[in-house]
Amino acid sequence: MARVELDHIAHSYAPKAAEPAYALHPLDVVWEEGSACALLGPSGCGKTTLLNIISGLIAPSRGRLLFNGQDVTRLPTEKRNIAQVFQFPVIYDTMTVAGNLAFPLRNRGMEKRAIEVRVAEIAELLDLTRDLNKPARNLTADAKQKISLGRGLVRSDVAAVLFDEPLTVIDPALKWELRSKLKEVHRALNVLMIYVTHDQVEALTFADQVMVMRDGEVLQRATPAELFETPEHTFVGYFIGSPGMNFLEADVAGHQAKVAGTVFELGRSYTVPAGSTKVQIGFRPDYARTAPSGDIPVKVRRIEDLGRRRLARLALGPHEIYATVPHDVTIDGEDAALTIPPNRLFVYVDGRRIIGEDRR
């Protein structure tokens, strides 16, 4: 196991490029021995090019890549210590399942009762000890998937395991279940893993820490508590959540923003720095309450009873705000209104959060 430094770590597909073409840009990043994190964001955002770097995949442009404090920014993925796991499942179709599981180890030249030993504690982990004589081939994808992941875990030196959306090809109705187990796989050995994913949903049940990157750029790491409740960026606040944060066009000056002649109180006081482009309120739909009456005088357009809660969809101008709409609430007509706290509406400057002032 590991500790993983990314020290200003860069990379650009084109020769000499500028900073502004890179595929990743400068990033420094340090993850402590036995975390869980993702790394999330559309197709494109630099998050495989920064995994694939990790493996020894691609040697960075820029920066150094330290395991436990030692340089291995040019050494080749099998001096590394890692073990990965694919989109698709990487297993030796002619071989039994246990044959997979224990295929590193023979490369390794342990004696044959530690490998049937290590083989039966991984089968054991990941649900797969009746299926351990079965020949691999016959399997589901899911299961597949499974001895993918055991090939790489039963290794007892690797510094960490890296899965590039590996959830990907597998069933909807499993993809829980997997999702779990490998949160069970993480607490019972304390490795790292590092896992890329364009679903906000793997990312956030799986990992404790989630970089969201966009155009090779991190533009938030935190817990996915943080991420929900304090996107320090318009495109986090907007990528995660369904739906996501409503963010509208603002005049903001102290603890008011004015948005199409209606005024919102805000929790704080605010200055906007000069030269500013652009200015936003944000807040999640789930702290918006719509209800016939309240602050905020607004149209509905129409309401979506989604079980467990119900969403509205309103007009304030020009804009188009998502809400909620409590069950013991009945709202007959287009005529309604909303009501926010005050501390669930932030301000953003061209695309960035900022730090409004206690008004006490």
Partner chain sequence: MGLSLENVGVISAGQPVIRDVSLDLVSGSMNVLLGPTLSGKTTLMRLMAGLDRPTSGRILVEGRDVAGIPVRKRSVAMVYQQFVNYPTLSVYENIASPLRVARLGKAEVDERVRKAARLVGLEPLLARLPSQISGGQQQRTAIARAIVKGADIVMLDEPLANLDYKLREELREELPRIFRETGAVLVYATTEPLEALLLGGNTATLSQGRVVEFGPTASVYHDAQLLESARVFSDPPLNEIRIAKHGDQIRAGKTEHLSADGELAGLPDGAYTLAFRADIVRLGQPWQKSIRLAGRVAVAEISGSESFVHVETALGTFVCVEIGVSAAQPDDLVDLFIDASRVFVFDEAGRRAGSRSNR
The other form holds:
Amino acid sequence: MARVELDHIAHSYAPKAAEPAYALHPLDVVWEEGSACALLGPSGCGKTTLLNIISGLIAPSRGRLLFNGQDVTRLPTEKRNIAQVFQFPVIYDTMTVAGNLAFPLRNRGMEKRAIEVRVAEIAELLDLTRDLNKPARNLTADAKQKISLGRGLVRSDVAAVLFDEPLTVIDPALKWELRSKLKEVHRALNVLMIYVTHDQVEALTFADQVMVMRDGEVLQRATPAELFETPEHTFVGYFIGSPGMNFLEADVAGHQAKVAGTVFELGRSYTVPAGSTKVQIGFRPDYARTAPSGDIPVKVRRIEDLGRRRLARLALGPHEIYATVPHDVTIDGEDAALTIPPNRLFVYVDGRRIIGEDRR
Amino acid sequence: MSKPINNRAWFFVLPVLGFVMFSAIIPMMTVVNYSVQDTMGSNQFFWNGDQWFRDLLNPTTEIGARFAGALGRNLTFSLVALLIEVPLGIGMALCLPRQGWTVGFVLVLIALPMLIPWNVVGTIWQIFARADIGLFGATLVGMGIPYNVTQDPTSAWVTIVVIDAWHWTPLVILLSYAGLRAIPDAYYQAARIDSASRWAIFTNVELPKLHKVLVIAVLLRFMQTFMIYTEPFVVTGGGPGSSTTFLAIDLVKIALGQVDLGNAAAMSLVYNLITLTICWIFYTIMTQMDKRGAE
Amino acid sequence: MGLSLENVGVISAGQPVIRDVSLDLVSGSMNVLLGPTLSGKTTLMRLMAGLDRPTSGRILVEGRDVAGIPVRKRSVAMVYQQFVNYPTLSVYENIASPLRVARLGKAEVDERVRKAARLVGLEPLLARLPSQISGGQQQRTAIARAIVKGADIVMLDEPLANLDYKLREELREELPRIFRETGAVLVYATTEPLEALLLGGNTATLSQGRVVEFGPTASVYHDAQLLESARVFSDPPLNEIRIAKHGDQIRAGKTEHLSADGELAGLPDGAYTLAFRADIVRLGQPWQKSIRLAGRVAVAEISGSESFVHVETALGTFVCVEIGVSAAQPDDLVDLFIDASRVFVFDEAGRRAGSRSNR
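Could you give the coordinates for the form predicted in complex with the partner chain, as opposed to the form predicted alone above?
Next comes the full complex, this chain leading.
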């Protein structure tokens, strides 16, 4: 168990270039022992690069990586005490489940009796006890992923478990089970887990700290609830939530924002810095209610039934807006109105959220 | 997954069937015909029943002893060649570079021996192994090792085995290399995380993933070594004595040298049958393994 | 008319992989095959495309048995999970390839390619090579190629599975619009319930090689007639409680008694499965007619726009969905309210019972 520290880590795949294009911009992060963290972002955002730096596959072009205060930046993978679960199951085909779980311990020369005890313990935790003597290659994908995880967990000295999109090949229904298993294991063992994914559901449900990344840069590092409720960057607002946040270009002055001639009341008073090129207001479809009457008149383009909720696609001038249609509301015809709680409306200048002053 | 069935496909097989008819089935029937008849010459044949086969399979007869000896040599040769070439091939494949400009260069270099025809290989080695002027032979003699292909059976055997290994280990190397390249990096990464030693990675990751290509490699190499003819024919002529007289060489001697058609026919049929049986065993093991793997 | 399957069965290596499937797919309709891995989606599609032949039953296109008609001669297009494009051809030529095979005139090819490209939003990228565009754009190329030739049957086998979550979301929203104009029989395989709901049209729920239920997507979802179908069409997984009715008492587990409200009213005596999706469960706030259970919050997890709250009760752990961020904290003691008028009741054979059971 340990804490992992990134001390000004940066990486460029062509470090010698005059202006190195960073695949990963300089980054300072501390992950405490026992936390569950996720790196979330689209393909090419640098999350895999960062994971590879931690696992030792890539040496960063700048900065230091510390495990428990000890510099491991140049240590090879096998000396780092990490475990990793890959996108597709990696198991030793010729061994039984027990053999797979015992393998890392055997390699470290642990005593046979002690290995058996530890393997039984971990198998119990992962519900693999019944399969211990089966050949590992005949099991289903989700069981194989559990074995990969188990091979990491059997080692009591493991500093961090890394997950590289581990649910990619798992069916939706089984994803649920495996995900709860992961959380259960995390609670039981109090080990640092770092989870890389492009899937917001996986990242948010798994982690208590999520880093949203784009183009090698960390845009926001926060709890899942914070990412949803107060996105600091327009990309975070767009990337988290289905559908993402609505962003409308607006003229913001004081406690009002004007969008296509319509006034939105803001919860706070804003001063837009001079020289900013793009001013937007943003709000979550989930907090915007569509009803026959309300604050902001809109046209209804379409209403989608997503099973457990209904979403309206609305038009306000040239803008398109997504909003919720509450369970008990019926909307007929083209005309409707939108109500947004002022404290759910944010102002973004050049992509970044600015904090307004309290009105009073 | 079931495949669509189209009976018209049989039509397209006809030309091949015709070709096989002329190139294989008719000659084969001729051989079968010879194997149950005897002749006193002048193209007059009479029925001999299964006498040729009885003689052949009875080691106390002259032909039986020859056959048993040659068969033993063949099996020994195949075994020795496989034991050397398969481990050597895998070992060399493990040493090859995985990326960079050297890959293509090294692969071509390795494939080079396979491009040379058997008889040329034989001729090269015949000169190469000569104790007086051959680089290989003369060097060995110079080092004080008693080496003489034409007089010393051990020398002859070693030479034939070395030729075959030089000529065909590249096939095993290339197959193994392709198999190794197909293993995803994640397996190596996982093994490093598990602190597996190089040997443990080899036995637990590489070897199991290689098993399919290795079965093919072993099958191919077995069939080729079991048919061995040209190298000993050119280099040792089957000698000294009969120490390198393999089945194919003996067969040619009996059929073309002694024009003993009945014996030769029976021998070639039995030879053929043995090859088929061993291949069938291989095939069965291979499919069984596949089935177990699929479960 | 469209495409019909009549009692189709497939046996592969002695195992039945498709069992007695009958489906009528109308031209111009969107049909979703929804089911987990190995439920037979891909096999069914291969049958419809004519790549495989059924062991039993018939497949009819426009009322004609198509057994023995080779795939090339059928008007079928397919999009796969992997991005299948010709790597050396530009996006334009990739989309045009089926038209080139059909030897259409240059002007017509150009017109149709541009129309298809506009529909999938690829117009600015026509000159690029597949390696120069993103995964989402590659899959758009494949989709454009599938619709450009105006095939009668267009099949999509989990086309979004290999895309990033957000790209998947975007394309998923666009697909219904893209396909609306094709007039083909569209068959779309997926493992994700949400995808089926967004696509609309009809949905066939699949389980172990069998079509469990087939009908308009919304009604299969909201009004499932079979337990198996409701299970397949639920994400998070369906919550289930075994109950027994005796006179006016409904018992669940050893100790719990449920009120005979809503769907539970007027049931004949017997054993049932009470099933409900996560969205008709809420914490703390009763519905008009509720089934109430006391519980303890095990986990509250936010997943984006929704939160999943797992609540442990005497009858098992149930999942409930709340929009936005849930206020529930682990170990909170809560009252769980299940909307009694929207639950499903299934009898022991897994068929719908209860007052809403007749569609």
